[in-house]
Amino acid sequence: MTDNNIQTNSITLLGLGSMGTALARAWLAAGTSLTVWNRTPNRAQALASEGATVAPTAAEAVAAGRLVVVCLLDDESVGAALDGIDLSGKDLVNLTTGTPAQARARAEWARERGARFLDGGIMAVPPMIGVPDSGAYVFYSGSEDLFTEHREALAVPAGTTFVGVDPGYAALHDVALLSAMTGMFAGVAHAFALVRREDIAPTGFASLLADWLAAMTASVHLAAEQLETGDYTTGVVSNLAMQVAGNATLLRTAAEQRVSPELLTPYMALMERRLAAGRGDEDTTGVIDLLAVG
């Protein structure tokens, strides 16, 4: 067994919340080395009859390995864990959810300190964790050389996506697609309030719900395309001067099965901006320059 192996095979786990418990049994069953920390040291114990090592000390943790992987509340909590302790030559990955901003500034954080840093987005909850074909993944960036050489004990608990060396670029991929759910479930909360007054059992209409989101998913490869090319009229089929008064019906409906529209109004709203500057021929994908603030 190499060097490289003996540092692959070991892992230095802080923080075991339900995220970080998952990763840890993912690891403990792939048959990892893992020294794992937490704050309340409960948590911690109930993983030493699995296999795990508990240190007493996050300090007496990082000592036990090369890499280490830090799984917290916030990056507050990562700052207060890792102060204080030494990571010269330590392999340092970053999974506490967290903005571009805060990865950049803690890699900036970690160099200073010695340490190699990667940066993670989970994209996934902690139930998909270390189940095969789960489609679990977790968004990496910073290191490409930390990446590449624990790129094995990493895709134990979850897929591997490298997005770039830039260390912000993990969170910004996470929360930008974070994002998108987050207005698909508007939408998605609106269609049942349109129709929870009515003699429609949500279950059937949910499987309606669930193929026609499908279907419109293949629109952000269109998206895309006229972003990159700067053309928003090409490949356009129901153009913004049409959805803009399509948007009465929806707001006129809503009205009748006295259901609020706040959840749309404020996208509608951009369509009208947009409309208005003249672009009427385009997708929408326009409203996204409307977006870019400073």
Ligand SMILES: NC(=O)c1ccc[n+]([C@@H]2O[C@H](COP(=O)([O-])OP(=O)(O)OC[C@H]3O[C@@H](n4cnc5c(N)ncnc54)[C@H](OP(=O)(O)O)[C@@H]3O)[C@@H](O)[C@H]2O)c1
Second form
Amino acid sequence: MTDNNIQTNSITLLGLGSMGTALARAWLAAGTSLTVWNRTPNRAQALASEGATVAPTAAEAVAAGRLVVVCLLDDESVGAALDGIDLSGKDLVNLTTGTPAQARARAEWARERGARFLDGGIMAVPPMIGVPDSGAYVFYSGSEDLFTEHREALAVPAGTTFVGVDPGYAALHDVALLSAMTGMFAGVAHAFALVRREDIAPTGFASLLADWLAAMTASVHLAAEQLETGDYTTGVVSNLAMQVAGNATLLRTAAEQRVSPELLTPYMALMERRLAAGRGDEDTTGVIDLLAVG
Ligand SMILES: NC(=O)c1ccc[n+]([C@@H]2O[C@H](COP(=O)([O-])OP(=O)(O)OC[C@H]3O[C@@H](n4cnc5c(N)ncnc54)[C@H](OP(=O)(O)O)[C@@H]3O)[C@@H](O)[C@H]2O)c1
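So that was the form predicted on its own. Now I'd like the form predicted in complex with this ligand, please.
Below is the entire complex, every chain and molecule, led by the chain shown above.
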């Protein structure tokens, strides 16, 4: 523990859904003195028998300690749960998923009420929480002092990655990663659809697919370097012109296999727009510029 760290041995947790319950169990297992509250009281009963103090109201839970963690459904429920409660002098950590703008507004809302504020984006599912080496971590942004002082306690359920004093940055990092994952899932769905009706075992195909996706992720580093230099023609392995030509084969194969191309075509349309603008010698990095609207 450094001089800047406060040994936070007492935490209040609002919200005992799947994620809140997993967080609670991790802190209880670490010997933390935990006060919990949930809108529907019976969800707290099991935790009471595991050592948590159950507060009858959110106000009493908040009054029990300085570090107050909320993990509720959405930003609206955070406002509803904390409405009218005295937050002066509190350190509020919001692990509820929301947008960057919601996090910034919530930070200002907390500041007006005399609380320090840290927003968090949980990069894990409940079974990963409190499990060493599960890969679970949380993006944090907002009050760096709060983060530093409570870092040890925050690191109990999952790893911690502080991404900036802008309270919106944790949500932005969280949603950016989830958005990339969504695109990846779309590609995986299309790939399985292509082989689905053939004599190809999905389990064997899955290993090939996972290894291929893992190998292809190296491309994100090249794209990042190109974005930083502004030159999308450096280090290009497969240029845009070649990739657009290859798209025709992907679409013909989809038609042959009687698979809808609808998950692929929006991305392909952007590639074609960039090619039509005379950027055939670039990487696909130029598509990122086309996505900026307004
Ligand atoms: N589960 C995951 O895999 C996962 C992963 C990463 C991040 N997260 C995020 O973690 C947060 C919690 O997720 P979860 O899985 O625990 O959700 P959940 O199981 O649906 O639990 C939702 C919680 O919010 C409470 N709640 C909803 N509306 C409320 C209101 N108006 N006032 C007070 N409390 C309210 C619920 O209370 P009641 O019990 O009374 O309904 C419950 O405690 C979400 O923001 C989610 O996006 C979840």
